[in-house]
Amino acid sequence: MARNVVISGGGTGIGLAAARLFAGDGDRVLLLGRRAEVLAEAGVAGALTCAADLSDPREVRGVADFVAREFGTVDVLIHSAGGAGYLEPPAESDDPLDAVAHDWTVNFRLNTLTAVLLTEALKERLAEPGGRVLFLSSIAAFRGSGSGAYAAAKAALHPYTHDLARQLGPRAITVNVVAPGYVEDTGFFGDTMDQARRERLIEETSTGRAGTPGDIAATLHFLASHAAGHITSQVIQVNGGAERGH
């Protein structure tokens, strides 16, 4: 039976790879993102799209209304929207503390608030039994991200996941996190990735390669399956062993 799948950040990278996988199963997919033109160009057959800033409660309410009209029930909710702020406007002030406040606020808004607001808005629409909620975290949540802001924002999803899993468990709904390492073919790094850094990140893996959006999408697909019905409140790392190091 076809399921209703809602994917934030569904127009690019991991979200798009997941959308194509679920759509290939015949599921009904809704792609969410801030840029309507990117969603329109995603090319996922039969997918619905809805452009919204998921850090804005008013716009999230609009998404919830759209889901109510088009889907009614949500079987799978995937939070792929996020980023480290590389594509966001810089701080307007040169003051160091203003820059820190800007960086931390942007990262919290992009990675934590978007996921929490959308979940809370759609929580009562999750299918029971069998609903699935899946968050995208990062290897950075375990070992830092340099500035700390991105890592902290992603790490904040972990306790939220555990609380939500306890809350939704009686409704036979599972809640899990997938934490990727370095994944190529996404817009995450913008123009900040140089060859030396890429090689260093690959060398940290035990598998000797970068991750792909398909690697992460396949993990999300499994966790959304009937076979994963007794897996909840878990953080699944998909990083080729990089978090353990050598």
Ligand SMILES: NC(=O)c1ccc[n+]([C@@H]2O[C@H](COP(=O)([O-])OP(=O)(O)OC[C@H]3O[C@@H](n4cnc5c(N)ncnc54)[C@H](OP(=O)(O)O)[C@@H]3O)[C@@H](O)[C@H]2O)c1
The other form holds:
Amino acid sequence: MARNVVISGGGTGIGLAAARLFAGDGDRVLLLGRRAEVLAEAGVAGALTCAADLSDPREVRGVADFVAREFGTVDVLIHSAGGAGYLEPPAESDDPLDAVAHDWTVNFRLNTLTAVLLTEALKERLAEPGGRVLFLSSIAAFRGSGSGAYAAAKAALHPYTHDLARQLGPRAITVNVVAPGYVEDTGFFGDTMDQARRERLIEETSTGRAGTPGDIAATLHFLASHAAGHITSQVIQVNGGAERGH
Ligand SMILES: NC(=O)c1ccc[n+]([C@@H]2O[C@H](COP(=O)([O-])OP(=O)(O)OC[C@H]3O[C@@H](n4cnc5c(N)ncnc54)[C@H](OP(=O)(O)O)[C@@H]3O)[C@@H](O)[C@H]2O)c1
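Next block: the form predicted together with this ligand, after the form predicted on its own:
Now the full complex is given, and it begins with the chain already shown.
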């Protein structure tokens, strides 16, 4: 039976790869992101789109109204919106403490607030039994991210997942996290990735390659399946072994 699938960050990268998989199943897919033109050009057959900044409660209320009108019920909710702030406007001040406050606030808004606000807005619409909530964390949540801001913003999703899984378990809804390592061919790094860093990230894996959006989408697709009905409150790492090291 066709399901209703809501994907934040669905216009690019991992979210887009997931959207293609679910649409390929014949599911009804809604893509969310801030840039309307990116969503419109995503090219997922039959997908609905709704542009919104999911870190803004007012805009999330608008998305919830849209979902109520178009879907009614949400079978699968995937939170792929996020980023490390590479592409966000820089701090307006040169003061080092202002820069720290900016970095941590941007990362919290991009990664934590987007996921929590959208979840809370749609929680009562999740299909029962069988609803699925899936968050995107990162290998950074386990080993840091440089400044710590991105890692902490992702790690915040782990206890939220556990609380939500307890809350929604009685409605036979599962809640899980997928934590990727380095994934290529997404908008995540903008033009900040250089050859040496890329090689170092690949070298950390046991598989000797970068992750692809398809790797992550396949894991999300499995966790959304009927077969994964007894998996909940878990953080599944998909990183070619990089988190364990050699
Ligand atoms: N690529 C990696 O190596 C990697 C590794 C670990 C984890 N991840 C995580 O995987 C997820 C997907 O990332 P990706 O690699 O596919 O990068 P991506 O292509 O940049 O996807 C991120 C998406 O999030 C959307 N987004 C960002 N802020 C938003 C907001 N406030 N409201 C609504 N949408 C917002 C972006 O669209 P707009 O800019 O148009 O809003 C974009 O479509 C992210 O959560 C990322 O942190 C990625």
